[in-house]
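One chain is shown next in structure tokens, namely the form predicted on its own.
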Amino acid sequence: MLGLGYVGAVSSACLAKDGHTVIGVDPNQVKVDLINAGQSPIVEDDVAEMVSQYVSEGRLSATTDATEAIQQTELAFVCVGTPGQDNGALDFTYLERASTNIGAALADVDGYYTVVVRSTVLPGTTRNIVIPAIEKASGRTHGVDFGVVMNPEFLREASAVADFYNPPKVVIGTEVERSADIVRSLAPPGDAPLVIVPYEVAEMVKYVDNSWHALKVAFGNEIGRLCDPLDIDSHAVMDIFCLDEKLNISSKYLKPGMAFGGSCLPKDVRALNYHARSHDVELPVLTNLTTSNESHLSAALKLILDTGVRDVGILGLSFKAGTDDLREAPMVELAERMLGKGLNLKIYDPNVNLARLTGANAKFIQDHVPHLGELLVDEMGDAIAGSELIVLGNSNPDFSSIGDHVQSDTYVIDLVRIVEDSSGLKNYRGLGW
């Protein structure tokens, strides 16, 4: 266990409890001496008792000598720090040193060895820093003589031991099946989902988790700041909010795709921000929702313009499949911008039929985009014919088979990831994937 900080100390104690022989490695002599004296180097429920017991039983020890530890073991966990710098960049000094030390030790080790990175590192780190450093120092080949796994941890302080044995998920990032099997065998029993993915996916997961947690905290706090001057119980509001596990506390709306739109979300976000300003309350997260949405729409336009084509067929105009509602539909705005850039458009949406539009939808068309009505075609084939680029604007199931209707070199830009198999499309692009 390279690194006897928070993650390393907890992991060492838990793996020793599971019956493994664990050697902790740290350059800090104080931490090493504490472990060898049966004392925990961190304050965390249950860890002190576990360290004391398993040191006395001979299953847990510590040293400052990484070579000695590597040469006496079959697997190494890398739990060294990756401190942040003032500009946000990470300092990989400790990670590079640990990787080099592992490699130097493996130069004199016979047999296969597995290295598990548990340090929180940015995507590309395992592939571009850890593996090359080990190979260079050892003279051995990754995937043949040793395997590296990225295995992010999801431990919370004050409940780390419980989290170790009941993780929300087990993520194994590797391209080496042998090492994946070894790490899978170490996973605690239970029903936590286990996934094996490329290194970069496993590395990114931890950052997505922590950013989401930070966003939730900031969101809850902003709701509280607005509720306070309105004399509303913010905890009652958020308690009710959290009751909804169908949409609010769920996977809904969390997949990358097109910008948000429709008759509710944009209007209500603007109204809430207006109400906050009228009470002199600053809500940076909520205020910047529309800024983020606008940036995403601009990214979609750039993706289209970068193809360099002029004749475009749009499949899906309403803000989501199964409706004819065009009010604040992001595809309407995108179509407007495409026209402004001189592109020639044909638009097909089976749910948008001007002859049947009534009420707010009819008024929206008449007042805001009457010229788009002239671009609507009756059949999907009409929009495809003669188009060099097809833009998929909503998730109508009929659009998922676009590959069966276009030439293999036709540009297809999928803004909602409706295409499941794009292997037959040479010029397929996604917005955020």
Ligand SMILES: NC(=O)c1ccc[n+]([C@@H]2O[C@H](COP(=O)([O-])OP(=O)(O)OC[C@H]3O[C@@H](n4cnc5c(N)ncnc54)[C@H](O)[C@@H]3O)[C@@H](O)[C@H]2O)c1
Given for the second form:
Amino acid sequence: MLGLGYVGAVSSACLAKDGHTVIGVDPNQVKVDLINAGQSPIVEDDVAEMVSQYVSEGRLSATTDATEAIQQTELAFVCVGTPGQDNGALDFTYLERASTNIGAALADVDGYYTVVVRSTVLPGTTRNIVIPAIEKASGRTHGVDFGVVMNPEFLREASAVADFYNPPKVVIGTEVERSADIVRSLAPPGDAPLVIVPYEVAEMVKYVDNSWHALKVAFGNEIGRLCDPLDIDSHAVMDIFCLDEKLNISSKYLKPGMAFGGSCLPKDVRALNYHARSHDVELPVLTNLTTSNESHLSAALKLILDTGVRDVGILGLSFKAGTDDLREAPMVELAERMLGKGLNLKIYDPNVNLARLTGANAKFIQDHVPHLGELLVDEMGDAIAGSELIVLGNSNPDFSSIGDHVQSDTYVIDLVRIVEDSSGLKNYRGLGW
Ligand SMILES: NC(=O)c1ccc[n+]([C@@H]2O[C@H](COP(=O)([O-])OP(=O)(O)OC[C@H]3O[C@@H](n4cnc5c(N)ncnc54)[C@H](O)[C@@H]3O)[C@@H](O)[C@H]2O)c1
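Following the display of the form predicted on its own, present the structure of the form predicted together with the ligand.
Everything in the complex follows now, all chains and molecules, and the chain you saw is the first one.
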């Protein structure tokens, strides 16, 4: 166990409890001495008792010498600190040193060895820093003599031992099957979902988790700051918010795709922000939702313009499939910007078409987007014919088979990830995926 901080100390104690022989490694002599004296280097429920018991039983010890530890073991966990610098960049000094230490020790190890990165590291770190450093210092080959796994740690301080045994999920990032199997065998029993993914996915997951947790805290606090002057019990509001496991506390709305729009979300976000301003309450997260949405639309426009084509067919204009509602539909805004850039458009949306024909939304089209109304065509084939680029703007199931209707070199920009099999499309792009 390289690194005897919060993660390393807890993991050492828990793995010793599970029956493994653990040698902790840390350059900090005080931490090493504490462990060898049967004392915990950190304050954390249960860890002191566990360290005391397993040191006395001979299953847990510590040293400042990484070589000594690596040569007596089959697997190393890397739990060294990855502190942030003032500008937010990560300081990889400890990680690089630990990787080099492992590599130097592996130069004299005959058998297969597994290295598990548990520190939180940015995508690309395991592949570009850890593996090359071990290979360079050891002269051995990754995937043959040793395997590296990126296995992010999800424990929280103050409930770390319980979290170690009940992780929300087990993420094994590796391309080396032999090491994946070894790490899988070490995972705590239980019903936590286990996934095996590329290194970068495992690395990214941890950052997405922590950003999401930070976003939740900031969101809850902003709701609280607004409820306060309105004399509303914010905890009662959030209790009700959390009762909704269909839309609120659920996987809904989280997959990257089209910008938000429609008749409710943009209007209601604006109204809430206005209300906050009128009470002199600053809500940076909620205020910037609109800015973020705007950036997403700009990115979509850039993706379209970068193709360099002029004739474009748009499939899906309303903000989601199954409605003719065009109010604040992001595809309407995008179409207008495309027109502004001089692109020629043909637009097909069966629901909007129906609304136009039956008069349901005809007035809206006439009053607000008459120039787009004129570009509507009656059949999907009419929008496709002569278009060098097809933009898929909502998830109408008819659009998923676009590959059957266009030439293989036609540009297809799928803003909603509706196409299931894009193998026949040479110029198929998504936005944010
Ligand atoms: N603390 C948490 O709750 C938590 C949870 C999940 C993930 N993480 C991540 O796990 C990593 C470790 O976090 P922590 O809070 O345990 O850090 P920490 O700062 O408490 O401990 C890191 C330890 O690594 C030691 N170290 C430095 N260089 C070393 C080397 N070459 N060889 C061996 N040991 C070395 C340091 O002396 C220190 O004792 C970080 O990347 C962190 O982001 C932390």
